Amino acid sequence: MSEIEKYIAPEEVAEAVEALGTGGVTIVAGGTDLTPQINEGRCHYEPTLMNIQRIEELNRISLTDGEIRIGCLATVSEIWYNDIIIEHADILCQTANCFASDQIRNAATIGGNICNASPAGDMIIPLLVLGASVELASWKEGAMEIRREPLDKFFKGPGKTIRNENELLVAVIFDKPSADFIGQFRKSGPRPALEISTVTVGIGGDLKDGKLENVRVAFGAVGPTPLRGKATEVALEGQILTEDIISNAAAAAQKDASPIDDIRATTWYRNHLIAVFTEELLNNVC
């Protein structure tokens, strides 16, 4: 374990971003991913440890001009019980209800779950269904600069993202879903809590006159990153959810996925669950 030489706890975003620009900084917030990784030797502390929990603006959830913004420090519990999320993006509440335990939900942040970039990151799946983007802040030429990137372009591989070392993920943003939006989430693991997902599926879209439109489908733990189910989306777009359409979507979902054998499940079992969960969620919509 590397030795920490300096500890800082900024109270403003600009202060934190400027510190990141100097290099050699480890960011800590909830610590529910970082601490186990440090203890297992999978990563190490940089010379400066920066605690960002005092930055109040990073903890806010807001709805402004048709856009929902979740600050990176919002915990899974705060998202679950937030009135804006409950009213407009219940798929996030469904996912939070399946996330770890009460103790971890109270500490784990949405920014940490995203930046950890696990293929099985639960909260990432509903955000992909909601068409979310992330905001990344950096310090350039004496001022803070922010770029916005689609979440489905953010992940490069297990534990790898497009975020640069001098950037802080400050928020996740998505358009307020329409009044016709429906969203469904399903997860499987060997036990109901405190377990890394074996397979996760999220499906969302606008249900109008019996047809599903503006469809987004996302899968977790069945590829090197959380992923959009593009073939499944095509199979569902503009369709009435008949038995045949649902069956076609389940088959397309298996084409979208590229699971592997590991300690939690076989490739065959994950492919099976992908189809079963897709059918189950679509039947819930009917």
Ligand SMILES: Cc1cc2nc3c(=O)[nH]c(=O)nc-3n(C[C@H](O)[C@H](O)[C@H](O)COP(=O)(O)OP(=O)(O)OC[C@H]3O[C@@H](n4cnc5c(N)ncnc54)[C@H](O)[C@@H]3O)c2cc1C
The other form holds:
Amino acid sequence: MSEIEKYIAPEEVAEAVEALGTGGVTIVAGGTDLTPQINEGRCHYEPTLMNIQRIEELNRISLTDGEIRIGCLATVSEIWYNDIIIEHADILCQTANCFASDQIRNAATIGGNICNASPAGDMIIPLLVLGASVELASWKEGAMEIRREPLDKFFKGPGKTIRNENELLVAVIFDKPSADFIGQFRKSGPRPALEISTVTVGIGGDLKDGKLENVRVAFGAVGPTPLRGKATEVALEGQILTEDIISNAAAAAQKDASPIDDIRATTWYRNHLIAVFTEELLNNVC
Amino acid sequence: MSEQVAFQHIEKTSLIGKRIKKPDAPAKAMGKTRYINDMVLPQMLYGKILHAGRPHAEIISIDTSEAENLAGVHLVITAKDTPELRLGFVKDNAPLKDRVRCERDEVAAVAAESEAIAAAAIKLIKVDYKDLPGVFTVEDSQKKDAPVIQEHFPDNKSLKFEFKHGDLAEAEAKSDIILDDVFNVHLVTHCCMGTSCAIADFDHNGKLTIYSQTQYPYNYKMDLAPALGIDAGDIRVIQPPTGGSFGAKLDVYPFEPVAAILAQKTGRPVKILFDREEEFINSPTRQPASMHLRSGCTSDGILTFRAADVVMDNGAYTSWGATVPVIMMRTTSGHYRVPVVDFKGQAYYTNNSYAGSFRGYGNVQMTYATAQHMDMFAERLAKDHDLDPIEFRLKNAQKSGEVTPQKSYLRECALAECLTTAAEASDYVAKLNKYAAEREQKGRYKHGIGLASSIHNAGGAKIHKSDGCGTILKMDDYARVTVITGASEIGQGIDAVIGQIVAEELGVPPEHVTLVNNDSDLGPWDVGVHASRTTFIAGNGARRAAIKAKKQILAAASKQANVTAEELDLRGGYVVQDKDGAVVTRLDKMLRQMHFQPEPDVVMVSDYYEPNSEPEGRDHISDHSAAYSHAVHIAEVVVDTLTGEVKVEKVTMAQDVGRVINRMGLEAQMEGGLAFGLGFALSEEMIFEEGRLKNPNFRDYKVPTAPEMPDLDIHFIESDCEEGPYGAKGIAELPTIVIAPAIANAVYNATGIRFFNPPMTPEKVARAIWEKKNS
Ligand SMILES: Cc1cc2nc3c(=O)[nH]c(=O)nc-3n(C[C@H](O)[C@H](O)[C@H](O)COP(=O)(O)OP(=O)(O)OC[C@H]3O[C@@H](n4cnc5c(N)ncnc54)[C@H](O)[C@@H]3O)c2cc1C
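Same protein, the form predicted in complex with the named molecule this time rather than the form predicted on its own?
Whole complex next, starting from this chain.
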């Protein structure tokens, strides 16, 4: 059993990042992943527990110079009801609608969802479709240093990312989608609420004159990380969504995915659903 | 005030059938109720159990020294400290084990100053196991060289049940259609929101007070005593508010004697409280069963026989689960008119977890089979013989006065009315035909409608020599009533019903009735909350006690008013003239006068109500309940044929309730009972691999959530049961029993596929549809 020796709750980003630089720190945001994982013995507390919830600037959602920026502390509920998101990135609202329950949505942060790096992390899928990047802040020689990394390069395996221990994920950023952008999200699960995804599919692109362009496809819970569906994207890029194209895309989706059997679903069912959802989303669009 | 009302007339009104608030509801809704889980006694220690976590093993050695040396630990015990102590239905279980027979086996226990210390101490106990080959299926259990699980049962055979009636060969010969299918019902558990808890406390005389969630406090003492080696008379059971039972607390389970042994040996109160994972792994389940059912019927649609061969996984120990054939056979022989019956049930020991009682007790399982066979007959008869599916069921529905082969006497039988009411309200036959026709057409989403019914005991179940309940009722100087009843309140609402019944008889507001029913040193004997019996049995008892009190009061008042007692009544807190309600005197005044008069008297009565049923008996031929009841559910579903998701949109329920007592409580029982059945049908399943539970959490064990509840159209059929209080019957289990086969029949109507093995999870449904399409 590891004991928490110190609890800190900084109010400034720099303060948090500096504390992180000293090592031995566990970050807690909404705590909705961390707490059950600690209870199950899947992870343990470092000597310092740092609550980042008091850093006000980290839950802002803004649109400047064509770039939408979501602070890491924005909760799933805040994203769902945010005007900028509603207007430009509805796919995030679709996802929020399928996410847990009211109580969890009010606590769960976008930063926590990304850093937890579950292959079934729901909010990651629309962000991959939106081509998002993350900002990671660390303390270097008395000042804060920030690097930006594309989200589709961020995940390394279940629970594993390229984020170093001394880095705080401060925000996710993506270009404001064009007026022609359409984005669709689908999540499976027997229950309409409180469901861990067995398969998620996100598809987005610009729909112009019946053709889908700048296509991005993302899948969840069908591999060790949330992943981009490269073969599916190729099958769809620049295409008019005919019946043939849609069934090609569904077949490509099955190639992109590498699901496993677990107690939530078999490989067969995940493969089946990924095709079903891909077709369903494309049919919704055309 | 009394002058003013002297001229008043009070009309006769009735509370029966009204909506009565549950007295403890506001406190529960606002989080103010202190459940047993919240209780802390002075000087209390925290107990924790080390479970084996492996299915079958010898225990070579246990080293408790490190745990004992941890600061804050008071005691560590193992099976060595508790020799000879036994528990369970056939006494094949022990508080602590010297050999491991299933994952949940209790190997050692700790009492410590805090929960954290107890948990840390448990981790310091070193056990050296020698794992043994395990038995995880009933098939393996029956093999010649199968490992023996219980020494006293060398062939791994546990309980066995049989009932035969009529000539099977003859009945088969007479049958034009014979159905022959195997139904496998899976493992589910109660998921009480309040996890298991017991607090044990011995006094200086060696008497044990146990704070418990039990739903059968009086026989609980008898079952707990041999697990402690003390006299049952030296046990006092206190039942603080509990977060659900549903049958899970109808037996003594090892954690309870373990808490008591720790308390006895440390001289301190000891509390054991499960966390959610412990609760999933170490609580009883519903009895799983493989039911081979054969049913016959003529081309005119008359049932000819039912033959059921039920094989059950007993698990490692025997609790009430393995006894469910007692009810399964009543379903086999009594769910519709069945002239010839052949029922066999056999349980086999395995290294799996073990089952207890669970709402619906055997009938959830058996009705899943019988109600699907009825539907399969109905379809065949409609197709080949043009027989209407409701007409077919009506032909076989018993009528009032009929007696089943097991001698269940159906005094008031409303099955036909339940069938026609539900069928009309839902437009069943038209939809059934429409959806069947649409089945083969294109389209992703398919509608289906399904009907199921069943029978259940509704006037207790005399599985003990007595099925009675004691009541003591007294009134004070302010016309407040105290009812001391044997009936336990586990959330089901007997508190509201007894208040209502007593208020009805004594003409006082229900809020003026106080219930005392949580202390075995005070309460008179009762069998327990099970078998849908409490409103029927304890309600009758409370009513009879109230009538006695009323007689005593009216006798006293008649002397004073110089009229006969028959001419008087109690209404609205007054003694009144029965004919016109003219006020004679205030009730509280009357009560005071009764003991201030020259021949003083106090209102204090008692009653023991014994229903007019017969003990179950070894041959299972007896009228074991004072009433029987039927229910019909018609489920309307939409099936997503690609994802396999089944959405239950609406359920029409018609149930013979005898008479509505508390309408609000009754509706809540319908809704709650249905939710249980919904989870069983569609999503809940304990997944075991080699005796180990793989989903001991609410993330992966899927109870239904609020959005999954269908719209309900509830019809109460009032058959006016002669023996029941005001005509009421017991009602609480049928809503859980009937819904799953109704959904299965609806899914069939939508897809053309029968699901013999619930739950009908999306994956299972999707796969079956996909395989049918690609075969
Ligand atoms: C009942 C229930 C239902 C759920 N349902 C869903 C669901 O439907 N879909 C879904 O995707 N998830 C679901 N989850 C998981 C969880 O709610 C989400 O992943 C949530 O977004 C996590 O955010 P949080 O703020 O609670 O993270 P926390 O638990 O606070 O943190 C998670 C991890 O990320 C780290 N971390 C947090 N913020 C940062 C940061 N800014 N920089 C660096 N590291 C950080 C923490 O140290 C921790 O390791 C559910 C959880 C529960 C308990």
